[in-house]
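A lone chain, given as structure tokens: the form predicted on its own.
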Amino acid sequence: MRVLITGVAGFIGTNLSLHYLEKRHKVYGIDNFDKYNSLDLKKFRLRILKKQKNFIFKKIDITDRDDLFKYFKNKKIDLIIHLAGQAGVRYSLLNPKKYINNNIIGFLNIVFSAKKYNIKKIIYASSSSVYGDSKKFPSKETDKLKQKNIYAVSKKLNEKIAEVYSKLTQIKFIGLRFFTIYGEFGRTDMFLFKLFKSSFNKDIFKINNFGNHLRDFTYIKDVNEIVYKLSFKNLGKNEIFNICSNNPKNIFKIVKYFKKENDVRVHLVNKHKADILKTHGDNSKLIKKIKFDNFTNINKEIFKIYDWYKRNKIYKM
């Protein structure tokens, strides 16, 4: 099979190239090297998928629709995983117009581009933050959505999008809800890492509304396998799939655990406006569609992860 993954070098799109490839399926990675994250990382990432056998790289941005349609012409692509996107929650208060331009334009160029050159299949990257501050838990697919900043108004949209055009063209689209995703090739930025530099360099952890939030951490490796099994199911025109362990964590109980094997000093802060309180996801429905309900439980692998990134220098610098 040959797919293609954007926001390649990115921490999913990194880590499921990785497994495609391992499958001995062709993955075509593209990127635009976006500053918002750290682009040493995104090198470091690419230098590690470039070593790989059937693995082929383009630097594109996905807001040019030109461009695109140049790259796809002669490539054909079985299926599309789009990861490419504007992330943060915080920032999309100060910059909405880059998430209207990355996450809609640019979700909009990939499926123009999918209808022009036939390809059936579109995985696609939404988020658990179009929940918002519910109060209705575990979260079902079909609950009624209460979005409170832009990244999230504009995952939704992209839900959107997927349900119109599934009508309107032959390509099948699986929306992906992604619940704090963690594990190896992680941002700096993402808790998991923010807490190792700060045990690794012996700085404060600050945690934000005093720990006590709530998360439904989902491992990378996890979300390869039940990525990869949904590529090959055949499923409806238009699907939308919590990925979750349904078993969310305290933040401050995590650093606490963390805390019997590492020094890490701890500053409890007030919460951040944009910061949402709980998520725990519904995966029930994913459990039936796939039978895959192995979720790893993150106190199992947070000291494997964190001698992989003791490993990696890139991460302290």
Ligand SMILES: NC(=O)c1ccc[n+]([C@@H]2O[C@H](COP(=O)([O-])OP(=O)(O)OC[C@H]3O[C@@H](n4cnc5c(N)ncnc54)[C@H](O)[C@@H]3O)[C@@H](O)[C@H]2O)c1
Contents of the next structure:
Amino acid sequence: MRVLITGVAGFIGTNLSLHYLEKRHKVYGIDNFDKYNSLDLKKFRLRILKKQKNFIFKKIDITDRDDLFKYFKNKKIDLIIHLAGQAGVRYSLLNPKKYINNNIIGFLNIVFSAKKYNIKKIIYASSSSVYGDSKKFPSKETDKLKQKNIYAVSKKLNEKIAEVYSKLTQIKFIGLRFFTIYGEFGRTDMFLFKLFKSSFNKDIFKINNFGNHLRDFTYIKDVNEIVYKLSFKNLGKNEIFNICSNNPKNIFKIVKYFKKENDVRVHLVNKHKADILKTHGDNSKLIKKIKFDNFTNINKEIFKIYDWYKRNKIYKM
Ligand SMILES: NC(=O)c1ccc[n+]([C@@H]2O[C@H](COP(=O)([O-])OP(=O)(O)OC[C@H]3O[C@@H](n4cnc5c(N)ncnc54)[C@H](O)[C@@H]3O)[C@@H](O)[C@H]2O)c1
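Return one more block: the form predicted together with the ligand, after the form predicted on its own shown previously.
Once more the chain from above appears, this time first in line as the rest of the complex follows.
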């Protein structure tokens, strides 16, 4: 299969690319090297990808439709996995326009490219943040949504765009509501790698909301298998799945567990106004469709991932 992965220099893009390459598919990767996260980290991930035989990279900004159209020509892509976008809830309070450009205009450009070049399937990243501050748990794909920031709005709009174009075109859409993905090649603006950095550098680790947040942590290697299985499934024209382990964990307890083997100085701070208190997704639709229920517990992996972190010096810079 010929797979195009957008946002390939990012955390999830790198992991999924390696997974498809391992399964002997051809991966076309694009990324604009956005400056939101460390460029050195993106270069590091890309260096690893470029060592693989069937990987071809091009620097492209998905907000530029003409460039994208030129890029798709003669590639005969079978599947698009669309991950490029502006991530992060808190940053959406500071720079909402970037979410409109990268996440909404960018998504439309991907859809129009697929339509123009007759590509039949798009798997795209949505987010658990579309649920907002839910009161009812676990959150189900059919629940009423209450987005509380522009990031979540941009992801919900992606789902709406997919719904419309699944009717107007031949494209099949699968939206993935990711719930706090963690693991190797992770993002330095997310909880786990911030914790690792504080421990490694002996800095103070600030825990928001006095550690009372609950997150449905989902391991990247589970995500690889799930997305891979979904890409071969014959599903409806427009599907949405929670990608979560259905096992919310208290942040403070994870830090306590990590402290069993590692020193880290903790400072408890107030809740950030953009933060969601709890995420907990129902994954029964996913389990039923792809027969995957072997979700990894974060406590089982945390020390191994920290060892991986320590072996990769780029993360300590
Ligand atoms: N990591 C998570 O826990 C999580 C949770 C929910 C949703 N998501 C979504 O999944 C997707 C991937 O997340 P990630 O954690 O790998 O993020 P990431 O920031 O590591 O990767 C995103 C990549 O997209 C690229 N990009 C941004 N704008 C672009 C543009 N205009 N053109 C081309 N490339 C562009 C960036 O350079 C980056 O490499 C994102 O859409 C994110 O919103 C992630």
